[in-house]
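Just the one chain here, laid out as structure tokens, in the form predicted on its own.
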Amino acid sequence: MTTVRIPAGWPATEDQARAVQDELRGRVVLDEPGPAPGTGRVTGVDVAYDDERNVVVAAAVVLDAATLDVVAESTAVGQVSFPYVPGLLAFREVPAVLAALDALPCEPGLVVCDGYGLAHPRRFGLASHLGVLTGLPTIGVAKNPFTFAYEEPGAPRGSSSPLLAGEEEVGRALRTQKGIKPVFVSVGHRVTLDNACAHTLLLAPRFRLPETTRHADALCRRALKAT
């Protein structure tokens, strides 16, 4: 398990987070395709948190985009980095998610958060946040709409529906089992959204949530335990 520094001159305060979703947000590349679906590697990122000892553990698993097989898999454990504030998660999270991606074997292709990239307040998510200062293509992949409005996507596995903030679609909710609730797609970085959902699908093929984040939750829930 890797140790988590904090970044020199990580924000501390509010008023400096915002400052730097601000400066980052214009970096977001909207007008990649991304990896094609079902080809390459594709990692799952997740943090578990000790709240008592001020603990964040994050995990990061490599999978197969063909076959689900995990490929490879790290852990970082750290201090918690930045106080609890709604719209301001990523502060809490990227040190140990960076430490985690770095302390991988292989390149992780694109990385699917347990979160949000462009379908944020600010438009600048974990996804979009992780993307910018990694170069790499991110979807964030949340288990709810957060601030957004929808309308219930069909039953079928694959529909879909815009995800609202006004008339802007932020993401896209995807029924990815039938009957099942729907999750919550965007774009984080170098991706589009058709894509971004294509993926998805893909990694989902038995249960509502990503193999990607079922894999990243479970090994993050076990290191943390074990430490």
The other form holds:
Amino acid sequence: MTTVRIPAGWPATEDQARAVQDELRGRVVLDEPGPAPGTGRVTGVDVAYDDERNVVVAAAVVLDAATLDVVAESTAVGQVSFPYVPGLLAFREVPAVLAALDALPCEPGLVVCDGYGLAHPRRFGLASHLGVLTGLPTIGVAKNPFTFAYEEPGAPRGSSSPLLAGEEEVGRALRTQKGIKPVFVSVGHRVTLDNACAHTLLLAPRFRLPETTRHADALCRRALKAT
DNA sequence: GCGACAG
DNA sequence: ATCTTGTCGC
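Switch from the form predicted on its own to the form predicted together with the DNA and print that structure.
Following is the full complex, with the preceding chain placed first.
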């Protein structure tokens, strides 16, 4: 397991963090289709915390997009870099995720984040932030609708409905399993929303959550316990 | 002003 | 995110 390094000048206050978001937001690319679903590699990233000890562990798990077999994985440990503040989650998770991605023995391909990208109060969630910092195509798949509104999608697997910030579609509520609560997909960097949903559906053939986040979640929890 | 609020 | 037993079901 490698070690997390917190960059010099990492935001110490909420205002500084929002200023960084404003600065990076202009670098998001939204007009690329992204990798073709079902081909190449797809990587899940997730983070676990022990606030008592101030410890954070991140995991990155690379899957073959066609078979969903695990082809590589890595973990990183470090100190917590920012408190949890709704809207500023990236500042808590990004340093650890970057370290885990750096430790991978291969290219990650599309990165699937636990949380949001464009569907964010300031339109710059975790997936957008990670995408801009790495240049990699990223998407966000969240378990909750955050503050956004949506109509319940149809019951069949694959049904979806817009995730709305007023009139603006910032993401999609996507039913990955028949009759089960949808997941909330949004674009991070260099991927289209349609493409992000297609990837998510292929990654969740049996469970509500994508295999990428299931693997990454299990790995970072296991690694945290071992720390 | 108060409550809600990804992980 | 995390605190947490048993339990129902494939």
